[in-house]
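Listed next as structure tokens is one chain, alone, in the form predicted alone.
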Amino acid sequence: MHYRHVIVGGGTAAAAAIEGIRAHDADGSILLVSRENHLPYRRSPLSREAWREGFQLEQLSIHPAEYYDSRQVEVRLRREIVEMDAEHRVLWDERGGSVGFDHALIATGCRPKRLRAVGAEISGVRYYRDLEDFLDLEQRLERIQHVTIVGGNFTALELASSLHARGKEVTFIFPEEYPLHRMLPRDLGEGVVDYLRRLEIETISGDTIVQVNEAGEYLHAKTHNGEDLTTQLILVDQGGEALVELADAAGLDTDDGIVVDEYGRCSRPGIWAAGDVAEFPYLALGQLMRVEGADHAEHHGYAVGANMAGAGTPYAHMPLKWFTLGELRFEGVGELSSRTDHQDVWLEPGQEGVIFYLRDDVVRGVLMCNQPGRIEWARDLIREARPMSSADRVALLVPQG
């Protein structure tokens, strides 16, 4: 079969696209090939929401089964796209079905970074992702007591906290000094660390899981630095890898994602990418960028979608990334890097403000501490790309005279 949208993947940003292209394409065929055993849902609420007592797994749904039907949206799931000839546009899936297709959109998002450990592969060892690692450790979590948890990245440390609530015992491995160390300045990754132990979360620094052995319902592990461990449960969250692969068997541009314009298009005619996997100009920035994230992958994903359906606008959306620490709120965007300058300008220390990440006196990124309602002026302020000196930038929180 021949279909006018092809879009391969099944998540946030695969359910965007076909928003955006009804938004411009009122009847053209559209199908979506998933490898998920579900309709597109939401990633985010796993690490949080989905924990919190009276939650229902259908809050994840992003639509309905029926909105499908009444888009007139073909769907296919538990089918995985394993080739793609680029030049005839043909799509294979494992089955060794085809079909063909006029624009083709890769969402297939990431893949789980492996742990590079002896026996990392038996059963005890988990990663968590998709809505399969969450009912497998529901399930799970009924017969254990202590989790120990592997990365530092945002669905570790909100795991982390997750767990503890449910009233398991967490200890919580980060290769780096800190949580989110590529994204915090020392001081404030180090309160993080500050919290988590304050919450009695066992926490080691610096150091990462290199054996496994399973010894009847318990795991024994060796660290790098020789910490000897004892655990029920190993679940791993060391960020994620973008799926490239079928990209690349086509002859696409990859880099770190897949390489596209400001429309969504690859390096191929008739061929787009969206969301976690596609690498893209931040035109705010002036930068090539992949960005994971909700926010992210819905207007990454509506904006191409509405391209390939002809609409012929920029994607020129500064996505948020956003994460609670207890009673705190944190949300950012822009170039949120511990590698760039920067300065805090905390209203109530460590409680509310903001830090702002700088290039040559620029605001390049901010992030806000319970700062509600501030997103757009933090947007504005990184488009105006000027420099401004430490007293200025004071003033934009704390009003002199």
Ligand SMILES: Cc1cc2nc3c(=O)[nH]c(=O)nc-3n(C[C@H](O)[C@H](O)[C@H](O)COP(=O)(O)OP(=O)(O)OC[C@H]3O[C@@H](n4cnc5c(N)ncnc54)[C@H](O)[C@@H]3O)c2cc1C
Second form
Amino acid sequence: MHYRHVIVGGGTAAAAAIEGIRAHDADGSILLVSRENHLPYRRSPLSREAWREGFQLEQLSIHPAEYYDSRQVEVRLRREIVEMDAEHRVLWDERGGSVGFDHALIATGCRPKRLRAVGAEISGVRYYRDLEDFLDLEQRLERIQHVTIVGGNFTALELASSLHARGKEVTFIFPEEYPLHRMLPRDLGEGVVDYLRRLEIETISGDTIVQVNEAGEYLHAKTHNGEDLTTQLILVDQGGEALVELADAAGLDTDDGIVVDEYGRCSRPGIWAAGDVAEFPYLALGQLMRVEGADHAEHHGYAVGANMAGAGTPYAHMPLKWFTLGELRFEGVGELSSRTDHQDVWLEPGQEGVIFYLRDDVVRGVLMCNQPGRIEWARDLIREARPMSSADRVALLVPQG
Ligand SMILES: Cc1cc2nc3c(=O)[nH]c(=O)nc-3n(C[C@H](O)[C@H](O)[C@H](O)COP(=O)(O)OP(=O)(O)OC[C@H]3O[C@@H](n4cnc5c(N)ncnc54)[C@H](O)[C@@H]3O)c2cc1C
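Okay, that was the form predicted alone. Show me the form predicted together with this ligand next.
All chains and molecules follow, beginning with the one already shown.
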């Protein structure tokens, strides 16, 4: 079989690519191949809303099943693409089936980073990325009273508080001094640890698990700093790594992800990549970046799909990252790295404010805490790229009398 467009992957970027393609190509054939059991769904609620009472799994779906027929998209679930011939434009799945294509989009996302510990392959050590992971955990939860979460990113944090809200005892162990270490300045990071402690979540900082043994229904873990933990489940959420193997083996350029240009084109003609897996030129910042986030996957997927169908439009969106922590909603755009200079401006300490990430006094990233309606303002500030004094930045938020 030969298709005009083949989409490899069944996540947010893949679903958005369909819309992008159909906006410019009304009837070119489209095949979507996903190794999952489910049609494309949103992952973001899996660490929060999905744990709340009354949540219906259908709410995760990006589109109802009829949508794919209405867009004339052939969907193959439970199929994994294992090989690509970039020159002859052929893809193979794990059953040996092949498809030819004019354009192929690689939208395979990430895999969770593995725990490097002796014994980490036992069944009590789990990862959390897919709906199947949620269903598995949900089904085990009744028999579990204590969970240990390993990792320091926002989904680990959200999971810790969701499981705690479901009445579980939680130990949260993270490798740095505080969670979200790469993004948050120290004050805010320490505030996060206080928040977890107020919830009576046990926190262990600057440490990780190096050994695990299973004994009946319990797991015994040893940490790098010599602590002994007894738990019933270890959930590992240390962030993701891009699934680049397919692209690597096909001879495409890869780095932290699959390298694409501003249109989403890979280094070989007819092959494109979008979403978490792609390393793309972040035009407003003038640098290559890989972004793991739903807003980026949606906009990038759409833009690259449109370009596969001939739109010829560079991807200029500035992706939004967001996460919540109790009553605090964080929204960020640009380069959010605690390693760069930064300035915090609080309207109410620890509750309402903005963190500016700077290079030579130019704002490169903005993280807002409980500041609704400021996202476009933050994007404009980064696009402007003009040096400002710290007093100017304070004046942006605090009315000057
Ligand atoms: C629990 C959780 C909570 C999150 N919360 C937030 C949030 O609050 N805010 C936010 O911005 N982001 C959040 N994210 C991140 C966000 O969900 C991702 O950035 C987004 O899903 C990326 O979309 P994608 O389409 O690039 O990749 P994915 O959604 O990972 O989709 C990739 C798809 O490709 C399939 N696949 C992989 N390889 C193959 C292959 N060889 N053949 C066939 N199929 C393949 C995968 O099974 C998967 O279905 C969260 C992620 C998780 C896991």
